[in-house]
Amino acid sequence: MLFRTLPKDGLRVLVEQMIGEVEVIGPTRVADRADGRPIHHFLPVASFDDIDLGYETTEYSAKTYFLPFVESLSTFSFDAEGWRQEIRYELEPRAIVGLHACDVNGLLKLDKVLARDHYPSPYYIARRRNTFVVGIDHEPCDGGFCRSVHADTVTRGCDLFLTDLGDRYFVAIGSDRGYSAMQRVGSSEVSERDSDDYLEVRRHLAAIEQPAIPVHHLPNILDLEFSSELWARWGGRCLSCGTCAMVCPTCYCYGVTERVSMDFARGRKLKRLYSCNLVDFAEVAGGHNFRPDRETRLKYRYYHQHRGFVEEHDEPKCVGCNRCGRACLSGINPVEVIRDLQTEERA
C-alpha cells in the first residue's frame, strides 16, 4: 500500500466531487434508541454533512449494495417463434464512504466465494468492481469481537483507508482509482510525525478491551460437539426469522424464482436472499426436510461460519461485528455461544 495525509477539509472536497459524479452511500443517522443511542444506516447521501463518520456501528452491513435482498437475474417473453431472454448487470458506479475494518473484511470473504471460487456472481462482481470503498477506523464497537477474527485491520479490499489524528486523516491508498482521487485533493507525503501519530492511534485502538474469542482450535472443537445438548439449549431459543443472516455482512445464501405471467407472455427470474435458519431452508422435492429441526439449522450456521468456510478458505466466515447478536430477539449472542462451546469442550 501507498500512504498519504489528507487534511479533514480534503475528505469533504472528495466526497462532494463524488456526490456531483456517482450515487454515494455513507453511514447516515437515521433514529434514536430509547435509551439515546444512536441508529445508523448505510444509505445514499446528497451531502457531506449527511454522513456520520463517528458512528459506532450499523444496524445491517452494506452487504445489501452487493448482494440486494431480491434482484432480477434475467426476464423473458414468450410468442408463437419461440422465446427471448435479457440479462443484465448493474453496472452503475457508486461509492460508500466510511465502511469499518470488519464490513471490509467482511466484502473480502464474499469475493472469495463470488469473486473467485468455481462459480463467480457476474452480478456481485460488477457491483464490485463499480464501487469506490472508503474504510475508516474506529473504536470497537459494543459486543464485537472482531480482533479475535483478525477482522480489525485492513490491509486490501478497498480504495481509501482512513485513520483519524485529530486534524487529518492518516491515508492508506489501495488502488489505483485510489491514488487517483488523492491526486484530485490536497494529500500529502507522510512525514515522521505521521507516523508517530498514527501508529499511536493503533496503539490505543490495540489497548481498547474486547471480547476475546480464541478461535484458531474452533473447528476442531465443532467436530467434537457436534452431538452436544449445547445446540438443543441454544436451538431451543431460535424463532427460525432469519434475522441473523439478514443483518450479517457475510452470508449469502439465496433461493432462486421464476414468475410467469397469467397469459404466459414474459417471465421473470428471481434471486432472494435466504437463510439456512428459515425452516424450509433444507427442504427438498417430495416435502422432505434435511434440517427440520431448530437446533440443526443453528448449529449448521455456525459450522458454516467456523469450521466449513474455514476448511475451504482458510479463516472464519465471521467478521466479529456482532450484529447478528444485536439483532436477535431471543439473545442468541455468537461470544456467548461460542463460550458455552469451549466451556463443554473442557468439562
The other form holds:
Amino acid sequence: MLFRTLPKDGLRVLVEQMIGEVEVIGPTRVADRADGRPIHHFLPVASFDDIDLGYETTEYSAKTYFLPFVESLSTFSFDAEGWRQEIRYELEPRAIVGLHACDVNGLLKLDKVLARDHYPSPYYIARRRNTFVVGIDHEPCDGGFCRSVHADTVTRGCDLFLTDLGDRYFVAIGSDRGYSAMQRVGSSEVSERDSDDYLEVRRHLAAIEQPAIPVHHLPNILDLEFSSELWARWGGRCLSCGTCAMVCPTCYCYGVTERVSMDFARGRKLKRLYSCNLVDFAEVAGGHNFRPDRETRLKYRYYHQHRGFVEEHDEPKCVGCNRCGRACLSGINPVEVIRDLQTEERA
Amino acid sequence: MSTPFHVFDIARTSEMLEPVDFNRRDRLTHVDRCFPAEIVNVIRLTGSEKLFQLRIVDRAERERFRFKAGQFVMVEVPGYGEIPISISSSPSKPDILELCIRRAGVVTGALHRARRGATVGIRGPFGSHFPMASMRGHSVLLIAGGLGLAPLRSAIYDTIDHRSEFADVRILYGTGDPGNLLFDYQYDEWRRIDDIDLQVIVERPDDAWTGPVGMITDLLDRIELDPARTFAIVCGPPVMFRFVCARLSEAGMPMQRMLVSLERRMHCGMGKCCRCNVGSTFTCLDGPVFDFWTVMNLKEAI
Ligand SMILES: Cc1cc2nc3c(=O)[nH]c(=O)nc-3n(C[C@H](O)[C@H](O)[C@H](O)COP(=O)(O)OP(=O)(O)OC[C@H]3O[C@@H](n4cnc5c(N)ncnc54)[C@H](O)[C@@H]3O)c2cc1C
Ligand code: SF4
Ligand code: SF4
Ligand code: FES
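How about the form predicted in complex with the partner chain, since we already have the form predicted alone?
Up next: the whole complex, starting with the chain shown before.
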C-alpha cells in the first residue's frame, strides 16, 4: 500500500467529484431510536453532506451493492422458434464511501468464495470491480468483536482507506484507481509527523475495550459440542426469520426461482438471498427435510461461519460486526453463543 | 484530470470470450449460460419415471461436453426452474445424454409434459464421479435401490464399456413394487453379457413376479465376495446405503472402497448457493459421489 495525507476538505472535494460522475453510496442517518441513538443505512447520496462519516454502525451491511437481495441471473425470451437466454452483468461504475474495516474484510471474504474459488461469479466480480470502495477507521462499535476475528484493520480490499488524524486524513491507497483519485485532489506525501500521529491513532483504537472471544479453536469445539443441548437452548428461541443472514456482511447463500411475464413472452431467472435458518433451506423433492428443526439450522449457521469456512479458507466467515446479534428479535447473539460453547459443561 | 472510473466490462475479458466449459471449474466463465439441448426421445419407464434422451444443439458445444460416471447436470426448463439430475448414460457416448427423471414437482412435472423436439437447457457436468480408473483390476459390486439405478446406470455402462479391465461384475437392484422397476427392458441385455451377474429383488411381489423377494441386503447374503479386491458403488436412499455399507463392512470391505451418491437440495451446482451443504462440505463440488468413510465423518450426512 501507498500512503498519502488528505486535508479534511479534500475528502469533500473528492466525494463531490465522484457524485458528479457516478452513483455514490454512503452511511446516511435515516432516523433516530426512541432513546436518541441514530439509525444509519448505506444509501445513495446527493451531496457530501448527506454522508455521516461519524456513524457507529448500520443495521444492514453494504453487501446489497455487491450481492443484491434480488438479482436477475438471466432472462428468457419465448417465441415460435423456442427460447433464447440473455445474460447481462452490472456495468455501472459506483462508489461506496465510509465502509468500516469489518465491512471491507467482509468483502474480502466474499471475494474468496465468489471471485476466486471454483466457478468465479461474473455477476459478483462485475459489481465488485465496478465499485470504488473508500473505507474509514472508527472506534469499535457497541457489542462488536471484530478484533477477535482479525477484522479490525484493513490491509487490502478497498481503493482508499482513511484514518482521521484530527485536521487531516491519513490515506492508505489500495489500487491504481485509488491513486488516480488521490492525484485529482490535493493530497500530500506522508511526513514523519503524519506517521507518528497515525500510529498514535492505531494504539488508541487497539486500547478500546471489546468483548474478546477466542475463535481459533472453534472448529474442534463445534465438533465436540455437536450434540450439546446448548443448541436446543439457543435454537429453541430462534424464530427462523432469516434476519441474521440478511444483515450479515458475509452471508451469501441464495435460492433461485423463475418468473414468467403475463403474456408468456419472457421469463426471468431470479436469485434471492436466502438464509440457512429458513425452514425449507434443506428440503428436497418428496418433502424430506435434512434440517427440520430450528436448532439444527441455527447450529448449521455457526458451523458454516466457524468451521466450514475455516476449513476451506483458514479464517472464520465472520467479521465480528454483531449486526446479527443486534437485529435478532430473540436476543441470539454470537458473543454469547460462542462463550456458551466454550464454557459448556458436559455431564 | 482523468477520472478513476472506468467501466469494467466482464463479458469482454479474455476468459469470458472463450466457449463455456464447466469442466474447468477454476476459470471465469458465463456460469449461468446453459446449452440448449433437444429432447430427442422420451422413453416411458414406469408410471412416474421417464428417460429423456437429449442432444446438445450446438455442434461445438456438444463435442466439448464430456462427463464421467456419477456426475450430474443442471437441467433448465425456462420459465419453470432448474434442477440437478444425474447423468444416466454411458460416458463413452456423450453425444446423446440420457436422464432418468421422476415426476416430483414443478420442474420435473413440466419435463414429464414435454415432448420430443422440445428444447431444454443443460449446464454442467458438475460434481465428483465414481473412481472408475482406480477400480480397474478389481471386482465390482454395483448396488442400487429405487431411483438409485439412475446414477448407477452410468457406472454400469462404464464397466461394460471396459469389461475386460474388471474382474467379477455384479449388479444388485432392489425396489418396492415390481411396477417400479426401472430399465426392466435392459435386464435381459445385461444378463446376456458374459460374466455379468444381475440380480433383482422386490419387497412386495405381484402375481407375475417370479424373482427373489425381500430387501436388497438379502441379495448380499447370497453372494461371495473377496473384500480385498472389490469395490462397491451403492446408490439409493440413505437408509438403504447405510444398511448395505454396514453389511459390506462386516464382510471386511474397507469403507474407502464403498462409494455412495448423496442427494441434497441444489440451486447452483457450483458451491455458491450453500443449499447442498452437509456439515462443512458442498455436495455439488466435493460430491455427490463420496466414499463411505467420508460420509461417516461428515456431520449430519446420514
Ligand atoms: C445430485 C443430484 C442428482 C439427482 N438425480 C436425479 C435423477 O437422476 N433423477 C431424478 O428424478 N431426480 C434426481 N434428483 C432429484 C431432483 O433434483 C429433484 O427431484 C428435483 O429437483 C425436483 O424438482 P421439482 O421442481 O420437480 O420439485 P419441487 O418440489 O417443485 O421443487 C422446487 C425446487 O426445489 C428444488 N429441489 C427440490 N428437491 C430437490 C432435490 N431433491 N434436489 C435438489 N433440488 C431440489 C429445486 O430447485 C426445484 O426447482 C437429483 C438430485 C441431486 C441433488
Ligand atoms: S437467530 Fe435470530 S435473526 Fe436469526 S433466524 Fe433466528 S430469530 Fe431470526
Ligand atoms: S455472523 Fe453476525 S457478527 Fe459475524 S459478520 Fe455476520 S452479522 Fe457480523
Ligand atoms: S448446489 Fe449451490 S452450493 Fe451446492
